[in-house]
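A single chain, nothing else alongside it, follows as structure tokens in the form predicted on its own.
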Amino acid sequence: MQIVLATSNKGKVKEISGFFGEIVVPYTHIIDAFDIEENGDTFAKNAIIKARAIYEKLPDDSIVIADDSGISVPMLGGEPGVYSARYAKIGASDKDNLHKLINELKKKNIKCTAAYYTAAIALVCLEGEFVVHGWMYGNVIDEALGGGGFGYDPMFIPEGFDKTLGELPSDIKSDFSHRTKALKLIVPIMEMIKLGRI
């Protein structure tokens, strides 16, 4: 069974791709590049939105699924949100997003608060269309440390750790992540495709 990644994300197809192993493609690989709009008020609808676009592209029998993700912090009215990917601006770099966080927790005189980062996996087939969820748990600072991971991964430590996702090693990260629970959660949903019981 062949599955088709809805993203273009360097980060994104590395995470997934190590998850699920040789049997993911990423869209690009089969069709061009294009621009879809997410204008989905939840990480799910954005989700959604973007497996519906490439499955629309690709023959009936493709699986496809997408990750919509990003981190909120509470003590910003969580932000940034369905915004991570674009907070600073639309075609933001990581770094622009992430230096932005950084200036508004600085703003507010906020050395380190409690923060989260959410991961739909949306999942769209002949069958249906399917949405899980996954979540990671710790704090923003003020700062980067670390050059490990990508988006704000330099600022986010996790629950039980005192160095951020960019000075932990990748593999503890794909341990626990919000990405990685939401990818355990669809694989049985992929079994019961592949089995026929959906």
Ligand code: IMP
Second form
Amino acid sequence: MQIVLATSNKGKVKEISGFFGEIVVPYTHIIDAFDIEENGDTFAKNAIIKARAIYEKLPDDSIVIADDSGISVPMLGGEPGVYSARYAKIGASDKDNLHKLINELKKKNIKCTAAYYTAAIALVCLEGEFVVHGWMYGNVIDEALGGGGFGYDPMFIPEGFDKTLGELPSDIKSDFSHRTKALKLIVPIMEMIKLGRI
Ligand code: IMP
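Return one more block: the form predicted in complex with inosinic acid (IMP), after the form predicted on its own shown previously.
Next comes the full complex, this chain leading.
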């Protein structure tokens, strides 16, 4: 079974391929990249929008999975949430968004505060549309430390640790990240589809 990944985000491709191995192929290996308007107001809606948009361009028997994810900071009213990829501006780089969040903390004199990552993983195939979620809790700090991970990882300290995901070895993130937790939930759905039980 080949699974098509509805993203070209290098950080996500690396983590999702690390989870599934070679059965996962980014959609850009099959068709040209194109813009998808993510206008949903939840991670789940945006994940479905992305998976459906790619599925519609592929043969009927394809299985497409999409990840929509982001970080939420309760002290900032849940920001950036579903706007994580365009927090600094539309088309912003990961670095722009990271520094925007650091600046928002600094403006409020917050050195460290609770935050969590959410990942919604959508699967679209002939048998239907499915969405699962995973979360990772911790704190964000008002500086970027370490070069590992991607996105907001250099300012995120997972619960139970005293270093950021930028500083910690990548296997720590892959053991219990929001993305890994959601991917673990999508596996039994894929198994049921494979067995023809859905
Ligand atoms: P999406 O591609 O629209 O789902 O945007 C997700 C954005 O959230 C990315 O651009 C990252 O900035 C951020 N993000 C999502 N997952 C992670 C993660 O695991 N680590 C760091 N940043 C993440």
